[in-house]
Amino acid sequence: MEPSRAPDCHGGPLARQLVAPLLRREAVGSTHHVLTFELDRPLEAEPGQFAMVRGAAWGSSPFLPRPMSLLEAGKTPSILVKVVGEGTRRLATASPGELFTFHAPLGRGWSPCPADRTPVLVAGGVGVCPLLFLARSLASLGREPIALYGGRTACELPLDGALGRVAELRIATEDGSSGETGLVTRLLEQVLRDTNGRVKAFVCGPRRMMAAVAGMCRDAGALCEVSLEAVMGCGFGACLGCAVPRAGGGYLYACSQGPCVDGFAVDWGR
């Protein structure tokens, strides 16, 4: 089907809205699934950008599409789904050949890592999605990043194997079922000490984790960029539903000004 085009807000690839069939669905544990779609021509997207995804036959429930970080682009773009509600349940039970509306690429991706800084990816749970895309991109350029991946249990680290193939992977779980026992910020403390803060942290995960990482990076003189997670209705700045408090007042909108923003630009206390 011929796609419609959204305005190019950032000078990057134009967003396309199209109908695409599901190529395959792969279960990762009991609550996570990787969905891969098949496009007529490659999707050009940058690491950190996202898609708004909805089943073409869903009818009126659920009504809104779901914002999903891209794991990769090209002719077979993929997303990771964790079952948390009706929309993600329907995504996680979809069958190959089922049609989906797929609006992408949306938002601002990650900015480059300076040559004099070590790229450090800090992921919590499903926050690994935009970071895996980034890790693959960095590895293709010969810059293997350090990846710090944390969750409450090993079951909450669904893409640890894929991440470990393109990054120097270090894991922390709160229950000690994989890697070090404790929070992922414990791993970051060691990296900041070892590098004297000469890193750029790319961060995605629970809000409290991202706030803690931003504070640690500020104290260490490190750079920090985060991928904002917020409820979205449209994905391109029309509904204004994804407002995040901005440091100094006002708001950032995760879909149009993000999702990837300077970690120090967010007011984590509000």
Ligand SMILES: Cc1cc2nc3c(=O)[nH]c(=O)nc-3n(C[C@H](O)[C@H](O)[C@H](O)COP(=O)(O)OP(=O)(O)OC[C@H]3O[C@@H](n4cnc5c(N)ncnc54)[C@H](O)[C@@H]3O)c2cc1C
Given for the second form:
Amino acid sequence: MEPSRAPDCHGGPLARQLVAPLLRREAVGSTHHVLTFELDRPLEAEPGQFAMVRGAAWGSSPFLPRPMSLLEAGKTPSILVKVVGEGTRRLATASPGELFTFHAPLGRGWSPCPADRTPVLVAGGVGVCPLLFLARSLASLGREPIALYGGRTACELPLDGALGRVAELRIATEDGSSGETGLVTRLLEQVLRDTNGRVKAFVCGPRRMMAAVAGMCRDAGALCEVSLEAVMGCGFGACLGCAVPRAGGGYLYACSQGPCVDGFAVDWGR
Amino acid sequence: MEPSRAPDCHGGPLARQLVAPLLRREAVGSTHHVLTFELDRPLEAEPGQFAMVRGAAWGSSPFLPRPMSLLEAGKTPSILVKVVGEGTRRLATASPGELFTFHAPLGRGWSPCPADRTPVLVAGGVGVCPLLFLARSLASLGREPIALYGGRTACELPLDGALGRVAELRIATEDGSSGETGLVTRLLEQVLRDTNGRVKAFVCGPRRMMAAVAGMCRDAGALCEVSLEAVMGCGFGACLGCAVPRAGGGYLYACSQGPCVDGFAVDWGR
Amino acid sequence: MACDPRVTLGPLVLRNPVLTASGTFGYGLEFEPYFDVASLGGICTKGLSLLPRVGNPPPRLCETASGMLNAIGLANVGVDAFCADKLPHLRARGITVIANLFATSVEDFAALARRLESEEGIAALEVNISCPNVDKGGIAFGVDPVMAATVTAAVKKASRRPVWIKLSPEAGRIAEIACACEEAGADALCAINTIRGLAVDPETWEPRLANRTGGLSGPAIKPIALRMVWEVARAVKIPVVGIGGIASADDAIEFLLVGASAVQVGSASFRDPCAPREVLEGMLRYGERRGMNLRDLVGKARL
Amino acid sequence: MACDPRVTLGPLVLRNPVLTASGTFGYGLEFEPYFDVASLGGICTKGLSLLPRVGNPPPRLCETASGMLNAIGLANVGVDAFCADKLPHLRARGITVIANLFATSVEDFAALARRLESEEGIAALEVNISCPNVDKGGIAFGVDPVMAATVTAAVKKASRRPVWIKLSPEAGRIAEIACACEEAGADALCAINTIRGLAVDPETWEPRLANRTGGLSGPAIKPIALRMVWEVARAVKIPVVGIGGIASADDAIEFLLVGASAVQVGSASFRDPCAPREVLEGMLRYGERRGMNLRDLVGKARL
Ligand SMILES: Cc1cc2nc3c(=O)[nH]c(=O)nc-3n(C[C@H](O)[C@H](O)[C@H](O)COP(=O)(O)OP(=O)(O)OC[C@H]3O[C@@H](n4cnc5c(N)ncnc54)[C@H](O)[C@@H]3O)c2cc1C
Ligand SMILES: Cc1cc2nc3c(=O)[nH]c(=O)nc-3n(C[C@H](O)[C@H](O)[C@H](O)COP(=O)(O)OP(=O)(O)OC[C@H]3O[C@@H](n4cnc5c(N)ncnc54)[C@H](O)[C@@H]3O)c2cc1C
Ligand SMILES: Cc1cc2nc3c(=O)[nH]c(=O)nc-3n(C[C@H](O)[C@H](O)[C@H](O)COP(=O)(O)O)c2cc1C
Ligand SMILES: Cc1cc2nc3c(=O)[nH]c(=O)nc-3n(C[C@H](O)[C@H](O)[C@H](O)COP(=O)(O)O)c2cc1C
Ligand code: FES
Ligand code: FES
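Pass me the form predicted together with the named molecule as well; I've looked at the form predicted on its own already.
Entire complex below, previous chain first.
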């Protein structure tokens, strides 16, 4: 049967779940790993979309697949993994050839940046993934994004080099081990001032950081899009597990209405 | 603290559980694998003893370790694995370097063969493991064991070559693809006749085979020792899961009173 | 050899015994990219209530050993939006739809059933008297035989459709509730819903779910579910639908063997959206290998 | 920073809150090669009955997702042999012993308690009114508040020792049973015992256990156990001992946070005989890192 599209499904390429071997795993610093998979046919995906990834031999535990932002699409898509628990630990110790279920592309990617707005990418830690993909895409369109990248310390800025190649990169660390000392919002403050708010911020990082950035953008008249963070069950709208409080009441679903949503559509207070 | 021995614990070396990497895995035919582990100090073990083996990264499922007869002791002990379910499948796909918990030596090994009895090893399928270890040990003592080895087909006779080097090997297969056509009991019949029953049979294989062999030995006045088969929880007497009906009522515990027990001590009918 | 996959659930003949469990399969349409949903025995919709419900605050999910806890709180679009936006598509695709109903009073359960009377393309009603994640209704009906019977009778009266009652694993004696529902006219019984559990973050001391407790599902609960389905199937004459941790054809066959006439695949669809199809295909292979119709496996365990 | 590991369970002060669960630690001596058992808070013996019991026919165990089913059937050497052959060794080694008791009548429970009165080296009695694997006794007492209270009162009367009642997860409302036992004089409550489950071999159609059903234990049940321990701890004033799927220090800390004063490590000891010691060491590190005494974690979850 030719797969048909659910009526309220967003546009973009249809998701497939397939079994794919790990092609290679590269350590990035001590706690991050880039995993590259080998697909049978190229994955079409937009920056900001994600994959649900799971070891084919995990058995019944860990049970659920793990949402991971796509770093790039194509025949050998990759993800960046930060070890925080059992699932990411297993990803970070996988050997080439190990089989994974790879379910992608999922969710809504970033929406376009209006021509009259400078794209400003605001990244925290592994939040860099969907933004690196976006930066590459913007660069290929001839746009010149500014990237603001923050973390506690220099080790928490994976892929900063790659980001610097496709964007004008500014860094902030809390301990001052790289770039400016302080939070990434300090960098944003300056950009908003310099540009008089004529920017669109694309934001992915810890919730508190995204909340702060959204607030600053609102005040400055800037546009703001964020990539939502939520524990996910299915990744495609079936479980209603990935709720995020919506401005005005009710919930947004990170996997089907996001992960990329208007930063002002989120109720950051609840 | 110096480990002390439980009061009703049998003699022999004390068991240790340690984490050991897989040194190598060799396929033996299409469904069997010999796994060799690398210990920090040599394992002392007797033929017939076993190990509880489990992947250190298995998490909570499969939950229990798997009992596996020792093929040999020393600094690089090995086991022979036949794939029957999830645990053995994982063992059979492990890569060198993967860490395992290795809990050994456990249980009671084979008891000595009286000087006036010919040792006759009766093996079915993976039952060959504790018998190959025994055959090597007997051979090193200058005894000349006879080994009777049976299976449905030639592929189900792993390690027949190794066994043939340390024992006088006779084979029976149900489909006649190797050795005599028929059951291993046919071979035993002849040995019992030729020796007038002056043998001690050491038996490890499917329950039905062990029951038949025990019956034949009893009739012929031969001694008979079997290696019990049971689903095990702990492997060292703590769960009482590995019960096997005892002649005269009650149960034997395969892990602590066995696995090697007098074949006439088992109630094969219940 | 031939294997007839069809099963009979009281007045209903299903294409095959593989359904999807409510709340784990969205409204069915989410799975269209993955396989032909109409090839299944049927789908149970997300729990429908008279009015839309936004559900519980997040976090709503957490993972546990071989399973997961959820406290979705019966978020749903409401029965009207379901009939307007979802049902026509399901009907057009030839999908067998079981409408899963949730209410906080006997009257509302009956009203829901009546509301659906005029809609075409609903094969049966599955009445959820066992949701552990809402303050009112749900499980309160499911642990008391009198309440369970009252709801059953009210829905039966309000609808000409087959009425399935979804039982709670938290009744001390599930067979007692099952018998009460049978007597009150239920056409089939579904067992089990999730089992209430709790998880706490040892670092923050916060519960991992905003609702504190949530329902445990997945392979972890399969042995408990299988035991309960066996208890229910032995106690009643009406058909039983088995649910709980089913992730493979072997799992599903275990449920048939202990007396279930059909099964529902739940959380396994999160791990693999094609899980229901794979369960079905594996069951067909099993039936063909043995030259048996799937319905002939029902109750065959040597128990 | 300093961390005092001691905990108080009613009249009893334990070295630390890590005990071993009955039936999963033999008579304690089996673990001597692995670590110093006396360093634990205590061990609960295999269930002791007045007369020796041979237990159920095999198979007695089967593995399930993140857990296992067992139907040992309370095989044990009997109370006399325990006192003669095991207890002197346990005493000599300084191991804190909790004697787990099983009987099929109130009188026999009392007789067991009396039998142990003259023995030294028993810190408390743990009364198993929740074994799912025997025909008579066990769970029947555990699902009925009146029966539970009767057993509690009888054992209390027969013994000067602290009496712990081990609760069944299969009572519809576990808190109700808990309160009944508290009123009847129990010194502490232990929760939970295993949950009855079933597994069938899809090829042979035989149950995987000769006893048909068995008790589910292991990480699979942890979320259910944690919820029940929370419910019990909220309902009573006496201390609660948490049991169910504990395999790591984090697991144990979760149980303390929801209100358990101590924990028991069960099936995890099969996977790793040193599990109880590792749970304890991890808890000590946790306490030291936070500069807290372990008893100060009890009930601290933000629930
Ligand atoms: C759309 C999306 C894209 C993501 N992209 C990436 C990525 O590119 N790289 C990356 O390393 N991580 C990414 N994450 C986060 C990643 O999915 C989680 O870190 C992972 O699921 C944790 O699994 P675990 O088994 O290691 O941890 P667990 O043992 O499951 O949990 C460890 C801790 O992490 C928390 N946690 C679990 N899941 C999530 C989640 N989905 N979001 C936030 N916290 C969670 C838990 O509450 C717990 O405190 C993304 C998440 C989403 C929703
Ligand atoms: C003392 C002893 C020594 C053993 N030595 C070896 C050996 O050297 N090589 C080897 O390949 N196997 C050996 N076994 C058998 C081996 O332990 C089982 O095959 C293994 O535990 C199955 O695990 P699994 O996860 O692959 O199968 P599961 O998925 O757990 O089960 C698959 C099937 O095997 C049956 N089974 C499970 N465990 C056992 C068991 N312990 N005994 C018999 N049947 C079982 C189950 O009932 C089921 O039908 C030995 C068993 C014992 C008791
Ligand atoms: C995320 C989630 C949502 C659920 N929502 C409902 C629901 O709305 N109505 C209902 O009757 N059951 C609901 N359930 C219960 C399932 O239908 C099923 O009974 C349970 O998950 C056990 O099956 P499983 O182990 O295969 O998941 C839900 C389960 C999950 C995991
Ligand atoms: C093999 C086995 C035997 C058990 N025997 C007893 C027993 O004799 N008495 C008792 O009160 N509980 C018994 N239990 C229950 C455990 O003490 C414990 O309550 C249960 O296993 C849950 O803990 P766990 O998940 O950590 O194993 C037994 C459990 C297992 C697995
Ligand atoms: S993760 Fe399941 S609906 Fe979003
Ligand atoms: S396997 Fe536990 S007692 Fe033998």
